Each structure stands twice: as C-alpha cells, then as structure tokens.
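Shown here is one chain on its own, the form predicted alone, set out as structure tokens.
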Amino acid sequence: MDIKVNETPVRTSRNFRINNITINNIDIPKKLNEFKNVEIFEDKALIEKDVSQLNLAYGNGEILKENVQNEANNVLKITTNGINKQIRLIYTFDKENLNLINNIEFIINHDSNITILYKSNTNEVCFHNGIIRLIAKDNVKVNISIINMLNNNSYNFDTIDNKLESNSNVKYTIVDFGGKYSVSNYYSNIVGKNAKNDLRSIYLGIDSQIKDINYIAELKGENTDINIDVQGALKDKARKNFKGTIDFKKGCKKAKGDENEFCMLLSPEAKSIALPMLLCTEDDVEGNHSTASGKVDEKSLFYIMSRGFSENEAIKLIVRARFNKIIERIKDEKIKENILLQIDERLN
C-alpha cells in the first residue's frame, strides 16, 4: 500500500514538495495481539482502557487514524488524581512485539511529569502508529517527554493532539532518532486564557531515514503563547521535512508565538527542507520564526580537535552540545544517559 500523510494545513507550492510524504508499499497491521512488552508506572493516577474517540483537528490521515482506531493493541486512559504526578510508559520492541498500534488519552486535573519512550531490542521491522490526547485542565502544568529511540528498519508515526484550557502551562520535550521513516504529526489547540505551550525537539537522521516532522498550534484564547524550538542533525543520506505553522485565530489578542529550527548537515548527501508558517486573523499579537541549516562550525571543529580529539568525536561533541539544553528537560536520568550513548553510537 502507499499512503500520503502529515498534510500542511496550508497546502503550498508543488516546488516546497512539503505538503505531505508519500510511503510507499507498507503493510500496516491489523487483527494483533495485545502488545505485551510495556511498563506502566504511575503515581496516583486512575488508568482505564477506553478512550474517547473524538476527531483530530489534522493528524496523520485516515487511513492512520482508522488503523489506530479500529486495531488498536494497547488503549489507556490516564486520569491524574492529587498532586505532583509522575506516569511512566515504556514501550520494548522485540521479536514477540515487533507491531505497537496504541490510543492514549491523558486527562490532567493537577500537575504532572510524564514520560513515554519506544525502544528496539530487536533489528527486525517494527511498527509504531499512535494517537497521543492531552487535556490540561485549568492552572496545571504539565512536563511531558516523547522518546523515539526504534531500529532504523521501523516505521513510527505519531500522532499528538492537545487542548490547553485556562492558565495551564504544558512543556514537551520530544527526542525522535529511530525509524527508517519518523512521522510526527504534533497539533496544539491553545483555547484557555493564559494558556501556554512550550515545545523543544530534538531529531538525529542517519543512513537513508527519513524524518517528516508537522508542528501546528492553533491560538485562541487571549494572552496565549507557544515556543516551538526544533535542534537536528543529519548525516549520510538521510532527510528531513520540518512544517512548522503557529494560527493566531480571531479572539487571541495579546497572543505571541515563535518557532526556530535549526538542522546541522554532517554530510554533503544530506537533506533539509523546512517550511515555517505564520497564519493571522487577530490584530495585536506577536510571531516569530526562523530555519537555518548548515554545515559544522568549521572554528568550533578546529577547537577541539586541536585539543586531541578525532575529527568524529569532535562532531559528536558538538552534537551533544546543540542538543544538551533540551534533553536536560527529561526528568530522568537514566533515559538521559541512554540519548546521550545513542548519540555517540549512531554517529560512530
């Protein structure tokens, strides 16, 4: 089967060849057996295994969409109850469970860390497709951290659907390095009054991956802010698509919003295209963006290498220093250690 996916909402110039990615000929699996291979730790909080099935404001298509919810293998409600909530998911890949369709759903009521991370501990095709739902209700905050660290033979599709009420703040921290082709497709709907959303990614392309990362916020409640920062790398020949779009809608006076990408190309056969997008129909409000890729600091590169270093350790000290702000976020620390070796593994 070849499928479209991760639609801009805006469609754009053919030239741009941005609008979505095409995939062609994959199997998307049906009629499987509850994935096993997962660790649920939470604290205080109540867990069930329904979900709503409201529409996504975009998402990755319908085909995805129905796929996750027709055939889903693990379905969790996460409801937080009392204060200073900590929630854990961790996803393993293995020859057992080599396919994960899963529909989380997370209502949170007080303050919450949460992480999710998918691992490979096979190098056989995985697959990944999931719909991530986020209510932050009134005046909470909310850290939450997505790691993609599957195989380069996978295929991962994530689908993240927010709706921020009133003066709630939400953090994200998403870190995508594994997957022969990584689709993200990240949708903030920024409703409440002093609402604000803070996201920070991370991405890391090696070989021939392909990356296709879709962030849209839509604000809409007065005094509203997003902060959209995206840090990557690529080597060999490996790709990357970022869309970026924040929609200042009618009725978000005094609204701001920024985003900035930047792509380090550790390879001449290496690709980025980005395509930031600022969409208006409110007066009195503020946005920013930028992109920019390029080569390794060639003074910085001198530096340490005249320190002792090869020219390979020196490039994976400069990538672990561009991305050192944003996986301190993480609020554990052995998953920060484990980025910090994949990185130097799949630099190597």
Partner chain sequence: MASKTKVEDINRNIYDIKDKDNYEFKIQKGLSREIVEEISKKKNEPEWMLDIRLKALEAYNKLELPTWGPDLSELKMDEIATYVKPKTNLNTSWDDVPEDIKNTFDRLGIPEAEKKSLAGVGAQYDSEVVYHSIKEDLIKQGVIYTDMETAVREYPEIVKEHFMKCVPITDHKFVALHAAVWSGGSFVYVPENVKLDIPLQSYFRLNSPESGQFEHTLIIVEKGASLHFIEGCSAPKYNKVNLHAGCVELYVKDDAYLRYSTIENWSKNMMNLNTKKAIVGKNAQIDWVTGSFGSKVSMLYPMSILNGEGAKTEYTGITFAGAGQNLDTGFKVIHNAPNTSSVVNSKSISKDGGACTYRALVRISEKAKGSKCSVSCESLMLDDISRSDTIPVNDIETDEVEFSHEAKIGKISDKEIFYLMSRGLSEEDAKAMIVRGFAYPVSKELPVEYAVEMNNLINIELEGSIG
Second form
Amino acid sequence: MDIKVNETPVRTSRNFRINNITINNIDIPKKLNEFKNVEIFEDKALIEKDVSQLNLAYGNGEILKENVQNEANNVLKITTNGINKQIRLIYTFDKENLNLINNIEFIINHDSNITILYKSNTNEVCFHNGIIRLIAKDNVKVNISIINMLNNNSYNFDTIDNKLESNSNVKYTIVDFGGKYSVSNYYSNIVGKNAKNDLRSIYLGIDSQIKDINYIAELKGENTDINIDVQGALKDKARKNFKGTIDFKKGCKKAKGDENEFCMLLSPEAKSIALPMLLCTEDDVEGNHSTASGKVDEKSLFYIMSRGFSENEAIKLIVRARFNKIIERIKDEKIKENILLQIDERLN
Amino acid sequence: MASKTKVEDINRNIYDIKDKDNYEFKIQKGLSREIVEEISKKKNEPEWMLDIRLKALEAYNKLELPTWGPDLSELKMDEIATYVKPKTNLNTSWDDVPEDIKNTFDRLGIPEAEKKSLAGVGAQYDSEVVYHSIKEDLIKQGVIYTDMETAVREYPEIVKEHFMKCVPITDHKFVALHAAVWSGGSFVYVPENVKLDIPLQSYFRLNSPESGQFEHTLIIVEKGASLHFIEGCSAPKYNKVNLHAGCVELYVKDDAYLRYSTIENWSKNMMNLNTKKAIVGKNAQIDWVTGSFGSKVSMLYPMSILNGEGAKTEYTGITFAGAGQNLDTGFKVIHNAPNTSSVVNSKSISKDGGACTYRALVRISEKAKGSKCSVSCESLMLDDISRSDTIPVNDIETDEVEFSHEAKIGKISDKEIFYLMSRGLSEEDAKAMIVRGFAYPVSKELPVEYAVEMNNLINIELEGSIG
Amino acid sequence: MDKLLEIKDLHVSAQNKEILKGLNLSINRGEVHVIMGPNGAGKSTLANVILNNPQYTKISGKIRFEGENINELKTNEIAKKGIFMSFQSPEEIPGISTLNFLKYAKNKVSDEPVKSFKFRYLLKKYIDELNMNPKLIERNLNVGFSGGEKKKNEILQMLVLEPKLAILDETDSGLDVDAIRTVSKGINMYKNDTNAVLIITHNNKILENLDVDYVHILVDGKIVKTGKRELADEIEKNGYEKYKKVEEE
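Structure of the form predicted together with its partner chain, given the form predicted alone:
Every component of the complex follows; first up is the chain already shown.
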C-alpha cells in the first residue's frame, strides 16, 4: 500500500513538495509475535507492559498510529523513581525479529539518562514503527538519546510526543543513520513555566536513503525555551526533508525559540529541502531560525588536505567535527564509538 | 496614568472617497461561458484571445481552491461582477477624462507625479484603462507603453507569444479566473539597449462595489534594456467583498534590468489574489520592491525564474497587517541556470489582531551550479493579539551552492526604546521611530513619494490616557 | 551649595538579584565626580537607574534632582529635566539620520524652539573639536559606526543637548589613547559652573586632563570610599582588593 505520513502542522503549496511524504508499496506488518531481541537495562525503574491511552498531538498519520495501537509487539511503560539513573533499551533486528512495533511511555519523576538504540544484524528489510511518549514532571532533568542504526533497506518510523512540566529540562539527542526511509515525527508540548527543551540531531544520508524529519515545538508556558539544532550530511542520491516548527502559543511570555539547521551536500545529486517555520501569536518572545546548505567549506578542506589527508579523509574529518558536539551528549561510551565508526563506514 | 501606544492604521482618507457607481456597463454577477463571451465581444477581441479565455474558464472550473493559506470562504464568485466599463474611452489627455474619475486620480496625486517624476502613466478605473501617456522621446526610441487592449489589437504577434506563457493558465485557480475575465492593465515593450532613466507608473483604482479587477500587465524588456516600473493600487471600502486577481508577466531578456515596485493599498474588504512572475535571461536582473498594506486577505508571492546563466534577483518587501487583515505574502525564486543569485529581504509588522505570513520558496535546481541565495526575514509583533508566521521552503537540489536563510521574530527592543527615551523622546515617539527604522530598508527602496507616504502610515497616537 | 543630584539609601535589583545595596551620592553644580569599581559592582546599574531604565527595579531609596523626587518619572521626562547618559553600547537606529535625530532630540529637551542657524553653527564646531568625520551625521543614527565613532557621537549629543548633569557610562572603554583624549576634550567643552559630570570608568586615563572633584569607589552595590583624585591613582596602583576586603569584614 501507499501511505502519506509526517504532515506539517501548517500546510503550504503542494508544489513546494513538503507538506508530507508519500511512501509507496509498503507492507505494514500485522499480527506479530513479541519482539524478542530487546535488552533492557535499568536501575530499579518500574516497568509495566501496559501504556496509557494514546492521544497524540501530531504523529505519523492514522495508519501508523493504529498500527502501534493494535499491533505493537513491544509495549513498555517505564516510571522512574528516586534511585534509577540509567535506562537503556537496545533493539537488535535479526532474521527472526524483522518487525518491531513498539509503544513506550516514560513517566519521569527524577533526573534520568535514557538511551534507545535500534540496530540490525541482518540485511533483510526491517520494519520499525514506534511511539515514544515522555512526560517530564516538575523540576526533572532528562537526557534521552535515540539512535537509528538499522540497515539501509529498512523502514523506520519514529513518533515522539513529549510533555514538559514546570522547570523541567529535557535534552534529546537523535542520531538518524539507518533506513531506506527514515521518518521522524517529534512533538514537544512545553507547557510548564520555565521548562526547557533542547533537541539536537544528526543525520547522514547515503545511496538513495530518504530522511523525513518533522520537529514541532509548542511553547505554551511562560519563560519556556526550545533549542533545535540539526546537523546533517547527504551523499550520493540521498534526500532529506526537514520541517521544523516553533510555535509560540498565547501565554508564552518571555519564551525563546531557536532553530538551526545545517546540511552538508557531499554530492551533486543529493537533495535537501528545509522548511523552518516560526509561528507566533505572542509579542514578548524571541524567535530565531537559520538554515544553510552547501558543499563542505573549501578552505577547511584545503587546510586539512595540506596536512596530508586525502580528500575523502578530510571530508570525513569535517563531518565528524560537525557531528561531534552532538554525539558528545550521548552518555554511553560504547554506543558513541559505534556511531563514529558508522560515520566512517558510511562515508567510505 | 495608563497610556497605551498604538501604531496607527494607515490613514485611508484619500483612498476611501467613493465615486458614484457610475458605469457605462456592468456585467451581471457571477461567472459563466456567456459572461466570458460577452466580455470578449464588448472588447471586440480576436478569436485567439477568446479561445484563451474559454480554455481558462474550463481550467477554472476544474481547479480547486488552495488547501493552504488564508480562508477564502467569504469570496463568492456569484456575487462578483467581473467587468465594469467606466463611462469613458481611453484618453491621452487628463482634460478628456470625465470629471469624477479625473478628481479621483488627482486626489491620489497621479497627474502631479506624472509632471514631476514619471516617463509615462497609465490609469485604470474599474475594468478599463482611462488614461495612458508616454513621453515623446521614448516613443521615438521605440518604447511602447499602452493598455493591454490596445496591445492585443496593435501588437498581436508580441502579445500572442508572451500572454499567459510566463504564467500558465493552469497555475492556480485565480490565474485561470484572471485569464478568463481579464480586462485592462498595461503593456510595456522596451527595445534592445534602450535604458529608461525615469520610471513608468500604472495606477489601478477599483471604485465599483461587489466587483473585481483583473488587469493584466505584460512587460518585455529586451536585451540590454532597462526599466523601472511602478504599480499602485487602491480602492474605497465597501461592506461586501471585492476581488482583485491581476496577473503580471515580466520578460527580462539577456543583460536587461527591470525594477518592479508595488504599493498595494487596497481597502479592507478586498481579496487580493494576485500573481506575478518574471522570466530572467542571461546576466539579467529583476528587482522587486513591494509594500503590502491594504486588503482583507492577500495571497501574493512574486516569483523570479532565473533561466539565464548569471541572472540575478532581489526581493525587498514589507507587509503591515492591522485589524481584520490576513496578509499572506512572500517570494518565490527558481534558480534554473548556473551562477544565478538571489537576495531576499522581507519585513513584516503585525498589530491589532492582524496576521502576517511570510511564505516563500527557494529552489536551486540541479542545473544551477555555483548559485547563491541569501534570505533574511524579520517579523515585528506590536501586541499579543496579532499573529506572525514564517513559512519558508528551501529546496536545494545540487551541492555547489551557497544558501543561507535567517529569520527573526519578536517585539520592539526595550534597549532601543530606553536609548531613545534617554534623549527626550516619549515612549510612543521612540516606538514609532524604531518601527520606521525597521521598515527603512524597504522604504528606502521605494520611490520618494511612496516612502514619505509609508512613513506617514506609521503614525502614533496616545490613547486612554487618564490623569 | 547648589545640590543637583542626591541619592539616598538606594536599593536596586535586576532579574531578582539585588545589585545596589544602599547607595548614597550627592552631586553639586560645578562638580566632576568619578565612580570606579570592579566588574559587577553596580556602576552601570547606577547610571541606568538614574534614567529609570525599566529593566531595573528600585526596591527603596530616593533619587532627587534639583530637589525633586524623580523616582517615578519616565526616562524621557528625566532627560527633559536635564540628565543625560552616554551609553556604554549605544543602540543602532536605522531610518533616521544622526543630524535629524539631533535636531529632533534637541527640540524635545528644549523649552523654546531651536534656532536653525545657531544649531548648525554649534554642531559644526563640536564636530570639528571632536575630530569627527562630518559625513557621519548624514548616516543613520549609530548604524555602521565603529565603536569609537559611536562614543564620540554620544559626546556630540551631550554637547548639543546641553544637560545639567551628564553621566558617562564607561565612555572611555574600548577607545584608543587619542580618542580618549578627544572625549576628555568634549567633557571640558561641556563643563561649566552650572552643570555637573558623573564619570563611570575603569581606568584613569580619561581623568588626566579633567578637574576631578571627587572619586568614589563602588564595591558590591555600595560606595565604600570617597576621596579626591589621588584615590584614582591609588586604585590604578593597587587595585580594588583592599576595598573588597573591607566589604567582607
């Protein structure tokens, strides 16, 4: 079947080719066995197999939402309590576990570090469709990383829906490498006074990979803050659609929103579309966005090559340098190393 | 001592004076094949033009309303008369223009400006151009500046080659509507290497209630030629919706230059659904300067298609939305050839519940290696009941480009207000000065009389001051 | 004694943090006062709060100017009373030329209409004396001015507007020796028996050619020591350490 997903919060002309993405001839799996290859590391968090009723502000369209509602083969409700600090979920796809439909709910009562990794040990087509809901309660700090390292034949659909209560501070780090199609829908409801949300992500597209990224932040509370920073590189015939929306809602006096998107084009056939939106119905706010695209800076390239690096090595170095400040935020050393390795492999 | 600052509405006194709806012929409201045929017949048009109209009507009936942007539900085509012929023919002397119509243009300062600073003037009243003139020496150099109807009659080959070719009739529903019922507008032809050092100006006035204006502007600037064209428009306010669906087609040939300035000051019952496009040749340049102040709803996104290597475009625009206005404006550019460049500088001001949207497209195609584009847009919110959205699409299809885009949204800086107040300015004066300064990069690009007008628009009043 | 400015037990906060913690200061006509102090002591806060910058909140205390309480006056009203502040970083205001702005502001602070001829004559004189590029005043207010040009433009405004009290908030910072000398020259041109100057500074280069009456040391929101010009020299030699310690005891 064909599905249309990842609608922008505000439509614009169809000719601009960015309102949504159509994915043709996709098999959406149903009636699955439980996804076995999941490693859960946690420190005495409360894990239940039942989540609250789904109620998404945006999400990846009805079909994929219902797919999660009715067919999820991995359901986790994770409530943190005073002691736990680290939570790690590692999903490994293999021949027996090709399809993952997961529904995860985080209730964060205390400062926490969370890492979620998707990787594949097979070259067959993997399918992941998942929803993560996260509620950050008053005053908590959350540091969450989501890493997609599926193979390049796969489908990856992420829906993330956050609610930030007063004085909470939620940091997201998203690494988006895998998938033939990788579609991310991220929504933050920044409702509590002084709540801060910081979202940094990197993507790397090669071959004919398609990344469709849709980040939406609604600032509702007073003195709230959103900072979105997206760094990417596209090689070969890879394509990326980035839609980033900062929506200053009535009542968000003194709120700040920053959005920065940078795309390095590493081949003449790579394609990059960006729609960085600022929507505003409040006056005492500060909103900024900037986007830029282009080739690797020739001066840097020349400088590095003058020190004996080949062009390809130099490009790798520059890409790594740009990605590094985002990768640094991931707390797991092993995963971090893995990401750096992947950058090198993908750029070879 | 609660006092509130208010950046005042545009002073509309001059624009709002209505003439009696004193037409020679007003077509029945609505849109049908009969109506289109009748317009064509009234104009004594050649067959080929009627064909275009009928094809466009067909397209209109097939095309859907846009699924995005402002709400257009108040627009009911059944209640709009698409053709209103004033009681006069085309004149070349203001003395021959009927008194009431002449008075209207006098109030708008058109004959005055003509004497002082223009090389030629066109004036349209409702559906027909009532006055057209051009300086003798330009005629000698082969410059043509006339109304579209005359152009269809006297230069059919040029018109056929260009009319609705830059903007295809199927572009969107209101382009199709325009092509079906178009009337009036200006035709400009500047021959090779002829450079006009003072501008031409066309002014469009819609007086008749519950009607539409569908003027067509076709400008051809031949190789190495140069032109500054100014377009002004206004209408008095009525209670029911009026419609403006003009179309502007600009051909800027190799090495040519065109500057297209617009001050749009329609009344607040106007649906302004206008389409403007330019095709730009090798090393040629089109600059757009646009001030959007009027209308209830505007959807207007001038477009530059950079087809020739080294072609350039600049867009400088300001949009000012007050109570009851939803102004959805912006710019589109297609980089279609190597080493093309574009610079966009957009500003908007929202107040009293008005809504401004900057909607834009930058597309750098695979053919456009070595191209550059830089976009800057800034939005000012003057209160918390207004709205300001920025919706820019950046579509980059090749790697050898330099593309950057920046946008800002916010209120007037407290620091600047404090600085000016420390020099003795009241808070209101300080705010007005800052708002004018915000608009300055645009107003400085406007013809002087428009810039003065624009600064007057940004006036300040003190209200609710209770001792 | 003809008292111009009198500040009594002034407490001021910004962003919920108390910055001035009981400051007293008295300035008479004909005097030149200098306030020195380490970073963050509250020097700029003092200047801003005299002009009633809404970014700062007065918790308690009084500011009187010519015997009148000006605590509640708006910034422009205070300017009209005759207080001028030279900004540490002057704002850039596009859309109005410096010349037109000067005329406009002069009319705002003057009671009687400004005579065009005299205005032009004085302006030209000041521009020459300040060694400014005369083209500068045709440009938009501070837009694209260098740091030094901005500061000179502040002094020019001071001369043109003829306030009773001029507060110079680190006007010398970021300037080279020649420019600092020009600023001092401007101050001397302005200064007479009926007006007064309050100079906020980090170093005493700017004081070299000036007749300084009082030097105040501002530490942690209070004036901890007042002396004659020798105090400035002592600070230059030994720094603020000594006075910080006094505070801690």
